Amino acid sequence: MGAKFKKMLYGGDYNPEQWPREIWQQDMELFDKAGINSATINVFSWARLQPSEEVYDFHELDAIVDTLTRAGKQIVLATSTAALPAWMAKRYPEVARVDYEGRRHKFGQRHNACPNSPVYRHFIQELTAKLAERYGSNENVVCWHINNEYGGECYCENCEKAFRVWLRKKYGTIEALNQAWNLTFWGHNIYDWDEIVLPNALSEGIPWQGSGEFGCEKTAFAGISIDYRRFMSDSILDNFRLERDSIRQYDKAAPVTTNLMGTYKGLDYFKWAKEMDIVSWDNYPSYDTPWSHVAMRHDLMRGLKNAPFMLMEQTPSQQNWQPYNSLKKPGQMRVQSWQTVAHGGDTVQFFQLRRSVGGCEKFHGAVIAHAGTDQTRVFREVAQLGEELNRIGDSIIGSGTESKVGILFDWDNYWALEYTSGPNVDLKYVDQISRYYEYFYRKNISVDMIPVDADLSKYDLVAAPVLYMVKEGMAEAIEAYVAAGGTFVTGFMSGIVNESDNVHLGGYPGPLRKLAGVWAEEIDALAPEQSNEIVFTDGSKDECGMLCDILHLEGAEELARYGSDFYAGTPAVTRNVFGKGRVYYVGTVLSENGLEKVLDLACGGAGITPVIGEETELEVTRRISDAGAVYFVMNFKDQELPLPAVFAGKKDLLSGRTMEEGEMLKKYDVRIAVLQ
């Protein structure tokens, strides 16, 4: 695995340009201060860099680059793509993106250049490879930051081409694309490529819901709209790959990443990792997210290439973009800081470092504030944390994370679960892969999340809930797993469809109803307000809503069954054997306590183990290193809970004492211990 950097990158955004250079200098003793030790820059510079189309002008850029080497700051260098300078939008319009509604925007705003437009694809290979060419060598630059955040979609002339050669290369004739995407339907077929539109509210769009408005969450042909989204993801990869090349000419070391954002929906995150030296990601939790939530994405970019991560973004106090921006209180940075840590980050990055004067982002929280001062809260609190990274940070760089419970995040599946109409408009996604992960974050079981493709072998229960899409090679790789002795959970609304969106007959759930036994005739959907009964084997009863299959068993064993409605009485949950492993089918969604039931028979069964073998509602996560197990041990309870009995006795490598059996971890408190 390794190491990506020498030390552990502890710093963030930093726009000197936007401030008089007096400033600066300032920045750097308060930085000092601060701990931080790196700064990202040229992240929208693109305008000052490139003042017309014949003119590049890297003073500015170059006093910035010299004051941070000076200062002795690592580097990450971005590269300014991620916001057109207003000559190229007046000069060349078609560089800027159409919209789902189909209008053409003009200049503002950012993230705002057609992926497929040969003018933008020109003009960045050319910059990045200026930019490489002249800071390339210079050893305090230790990571690349192409472009920023990438996503949206464009839907003008140029991507419509360019979609109908994918198309071509993906499908090779129209005969197949009729077969994919089911254009029998309403007489859609194709009889030439140029025939073939692109997916948006001008023509496969659908209002929702009766609402009369038309988003583009919903489509007439989810085999095209789903296409669509791989072929946008495909076309914004592409462009980051041409700036990596282009950094590649110069600078062949550096590690070169982009800024990802979690569950992101629009692209396929594991299939860019693949692209990726090393994955960064920005985390901005709101107010109300629960910390669950939080561990998910990071263990999700850890399992993009099962390896540790950088946050490149987070904020220290405030953010400015959410309904609610509330602050961080005292503690609450530092430990969201050390829980990125404690699931695999390798840095630890705030954006900002100064707070903007102007824009949309002058509320947004800083390091250092409006006031200019290291006399804030917040400047305490960043200098506190930018102590402790400094003395212990470095010897967590490249440990890894050992998991025995893998959760299947699949993008496909997530775009064409939610583009298609029916059976209910709550069910989301990642809201039920949530719900999974956070029955293992309670019991402290350590997870890797892991794409349909994964090694299976690697792990002793794999949970796939709403595996709606079982494309080609699927099925048999869940079916070998567990036949080996795997344990495999999944339920409703897995093994619907393949790759097309088109529906896998023989009865649900298609691929999967050999291995889990039962075959499901119906889906009823539940409204808000509904609910039904589930009645388990051992008397106790509980609620489920959303959706409920109404199931037949085919070789597996009932573990619950509903308790109302018209199919009352009938399965809900069950338990198959398959070769020497089991597979659990939960068929409807729910409540908490009854998936809990669930998967603690699951995990009992598999021999599923938390990563200490105490209850605690404490967070404890583990990163194996050479020293040892480093366990991060943490309290996000509004409560205080006392310290497991196992860590008695052990150094807090934070505090430098020894903890004591029975000692009371207060709301946002850190203990950090090596574990032999």
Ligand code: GLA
Given for the second form:
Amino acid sequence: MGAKFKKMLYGGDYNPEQWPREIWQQDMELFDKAGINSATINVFSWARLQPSEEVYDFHELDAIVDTLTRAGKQIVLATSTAALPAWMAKRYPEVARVDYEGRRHKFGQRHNACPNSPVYRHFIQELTAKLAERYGSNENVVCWHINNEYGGECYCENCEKAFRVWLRKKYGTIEALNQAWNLTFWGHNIYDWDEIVLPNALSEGIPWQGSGEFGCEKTAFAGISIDYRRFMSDSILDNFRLERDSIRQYDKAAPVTTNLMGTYKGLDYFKWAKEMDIVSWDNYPSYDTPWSHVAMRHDLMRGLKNAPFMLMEQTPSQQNWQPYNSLKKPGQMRVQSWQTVAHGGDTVQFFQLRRSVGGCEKFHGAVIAHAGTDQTRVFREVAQLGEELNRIGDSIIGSGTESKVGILFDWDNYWALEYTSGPNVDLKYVDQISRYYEYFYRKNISVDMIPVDADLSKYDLVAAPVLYMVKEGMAEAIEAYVAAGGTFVTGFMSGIVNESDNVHLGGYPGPLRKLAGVWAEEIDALAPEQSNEIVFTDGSKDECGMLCDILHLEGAEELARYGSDFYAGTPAVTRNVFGKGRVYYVGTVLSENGLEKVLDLACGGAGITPVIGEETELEVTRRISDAGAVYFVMNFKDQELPLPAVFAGKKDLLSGRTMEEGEMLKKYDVRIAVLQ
Ligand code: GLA
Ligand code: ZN
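Form predicted on its own done, so how does the form predicted together with this ligand look?
Okay, now the whole complex, with that chain kicking things off.
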């Protein structure tokens, strides 16, 4: 278990430095009315704390801390290092990043510092130490929030030099590096460490093969680009560590975190979580994000440390940065917050407490709107939730989750799969993982999102869709798990490469071939308008597409075959007995129904059961506390749905009422009950 708060924090980002002092007092009164017991401060105030290189000025932050302390609010104290002060960018241009196109940025925006700039590293340590020295002993400072939403990348000369040092440490010799990156391809052999350049638009990027979140998604040498991703994640993590250690010199007690972003691609969050006392994250679904996707991200954030997490940010009403920033409908923020708690959230925090008067976030939702009153729908909903959390939140804090299903998630795999050129540009890692998660979500089967080095023996079923990269030791671990009776589900584009993105020779799925009992001789790629037919052994038919493995059985039995094309009649989905366990191999992208059929079979065989016996379209999620199992029953569907019978006669903790058989839950309704 990670850090545990005494009270469930309810609050969020608060920027009083943007407001005249008379507003602060009004804020404190409004926070009380809303049941808000905490505030996250100092997230973007570096330029106010250090107006020039020589001058630090804490009088304003002193006053903010003092105001909140006197109001009895718990403080999440941020370190302000996520946006550079103008003087620093002017005096030391090296602190600004160089982008994928090779352009050195000027002063502007945020999340803009080069992680390998010695100047930036010096200043963050100095500032953070001063903050911790000054505020670390304040009992109301219950948590440190380092930087903000770390991410992005830099391609400057300092990063290039640091990359070479990182590689030297990893590979030792230039020969080992040449081999790992397979540099004889296109004669890119390197004879000196200084010949290594960063993989961007000026070097190995393939701009004409689609573009992604990180400039260009495709690269001539995935080995180089994956190492660059690892290096950049490590470089930024070093920044986090520098700040954390500066804080630790003065404050040994309060947990240290930084706010993560779910399935954000750029950082290896499993590695990061090892350095964090508690995981926190920002949940910003858009108007059309499926609720299962939100649930999966919560589970992933819980999985990072296998412990409850903080919800550092969500909007009480709308965002400003999405294309369509629809309002949260009445009840939606409440149910979204309870869903967070249901999946392991131990805090509920907003961005932001007061809506800003200017800047690009002036249309971002807030607890206190521009009208400045408590007479708004949003405020009333925040206050209702505040009352509920205050009443029952604390009994839930720290409670765990029990899952018999694990889904593997791996950032190395994420990078490698999406850097790879071919066979199908539509193949996206998180999409494929989500399709599996969605099945378990629909069935109310509890899932842990787990790293590839997790202890698999805790699980009865482990799913590893598109496990493209199988690193050293992984196949052996999976074999031991299955041999002992575990059920393993994998499929197309799995077992293909090693940690350097070089192919495991000898036929796909490489090191998983023995386990799966199949050989994938070829992989067909289908365009979005193309499909194949899938015929299950019971005769039922369905569609499949995107990728079709052409399989040979090597001990496995066929569960479904292809219905068309030159490989019609060959196996598409298989099951293999391995030791005491089973391995399912799904050789193509099945429809939702098709995947359900296969996973029903796999779950049935593995004895997987949902958190309640009754089938329902409601989301039912469970946390296990000392007082018993707490069940969260939530309606995310458009239609009213009946309460499952198991809750009849039980007390709904939210309303205090005894629930009745057959009572209906409207859209966004929530019930919480404890079953022994
Ligand atoms: C992110 C940031 C916040 C704010 C919100 C707006 O999560 O961390 O500072 O910009 O987005 O949604
Ligand atoms: Zn840099």
